[in-house]
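Just the one chain here, the form predicted on its own, laid out as structure tokens.
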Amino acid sequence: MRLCVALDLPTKEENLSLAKEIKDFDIWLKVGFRAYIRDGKEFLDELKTINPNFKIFLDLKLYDIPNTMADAAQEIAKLGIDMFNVHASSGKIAMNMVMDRLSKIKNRPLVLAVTALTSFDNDNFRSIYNEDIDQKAIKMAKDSFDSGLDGVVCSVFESFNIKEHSSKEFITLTPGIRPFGEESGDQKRVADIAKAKKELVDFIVVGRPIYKASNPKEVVQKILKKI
């Protein structure tokens, strides 16, 4: 299991100063829309300087037609970055243009699927998807192995059940994680690192208890210790 820390906060400067402080631990950083929008490619950049084996989740969940999204990940591809996620819900002929644009480019950046956002509860879920997460999540993931990727984005309780249809060696990344009990804010299916051991989790991914925090560096090696 490997942990992503969320760079969730309002601005590049603090941002910079959360890697800087966790500089030197062999992690994931997640960057999302708004440190991407606002900060670009420089901010990338800046981060691999910071430290040059981090490896960085661009979680920007590319959703379009076919052709735009496999352009975008064409040219996502080209930052430098190690790992981007698409949504599933753009179904699997979407999926299998951007693996197929992907395969002509040497050491590709994983690709993951988003499933069911962790934002989600089932009654939410239902009223647009008329499925249970349950049931919907398992089928975007079986759709995402077909496609060829590497992996999906899913909440700890689905990840046993989508290995289960999919593959051992198929990526479970699990934003919603609270290491030590600590509030869940506005997700709704959280878990701690116990239990995504014990649903084959690969990465977890975590922000306000770490960002949050008066020690950062010291809540970081509290949960390496526990993976």
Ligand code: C5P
Contents of the next structure:
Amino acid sequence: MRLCVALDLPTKEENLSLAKEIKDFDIWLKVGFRAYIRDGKEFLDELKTINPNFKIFLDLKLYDIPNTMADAAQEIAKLGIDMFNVHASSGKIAMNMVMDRLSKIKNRPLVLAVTALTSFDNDNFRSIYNEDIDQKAIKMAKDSFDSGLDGVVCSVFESFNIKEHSSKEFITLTPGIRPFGEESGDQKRVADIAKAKKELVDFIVVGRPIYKASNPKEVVQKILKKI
Ligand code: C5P
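I have the form predicted on its own already, so could you send the form predicted in complex with this ligand?
Let's see the whole complex now, leading with the same chain.
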């Protein structure tokens, strides 16, 4: 299991200083909407300057018509990042087109599909998709697997089932991790590290429990020890 730290701090300077603080660990960094919209490619390059071995997950959750998604994926692949994601609800045609476009690129990044956001509880989810999360997440994961993606973003509670219905090698990345019982905030389906291990999760994403801690480095160390 790998740790992916979400760089969701309010300013570029704060994100960079967090990255510097944890630069000696073998970890992934997650760059999301806020940081990428504001700080762009330059920020990604600065992270690699801090530690060239940092792996970067660009969490932009693409969701559009197939051709637009494939165009965007092609541009993302030029950014030098290691993994990005799309929404599984964009459908098999769009996901297939993304993977087809990327197949022409050497050393393409890994591509994951978001199934159900971890901030949804079952009622919120049903009001949009008219189906229960656990069943729909598996269907979305199967669509992603059939479309040639490398894995999915899901909650810890779906990871094992998704692997059973696709392949053990199909990556699961799970946000909503509260390693030591911290506050859940807006996340509804949260779990700790022991549960993530049991569910065979490949990547845990941790944001607030690290960047809101008084000593983020210590929390990262504690998480890595537990992993
Ligand atoms: O602070 P916290 O640990 O809840 O951060 C989780 C991170 O994972 C946030 O950056 C959030 O945008 C992201 N994420 C999520 N649920 C998804 C996909 C991404 O929480 N399904």
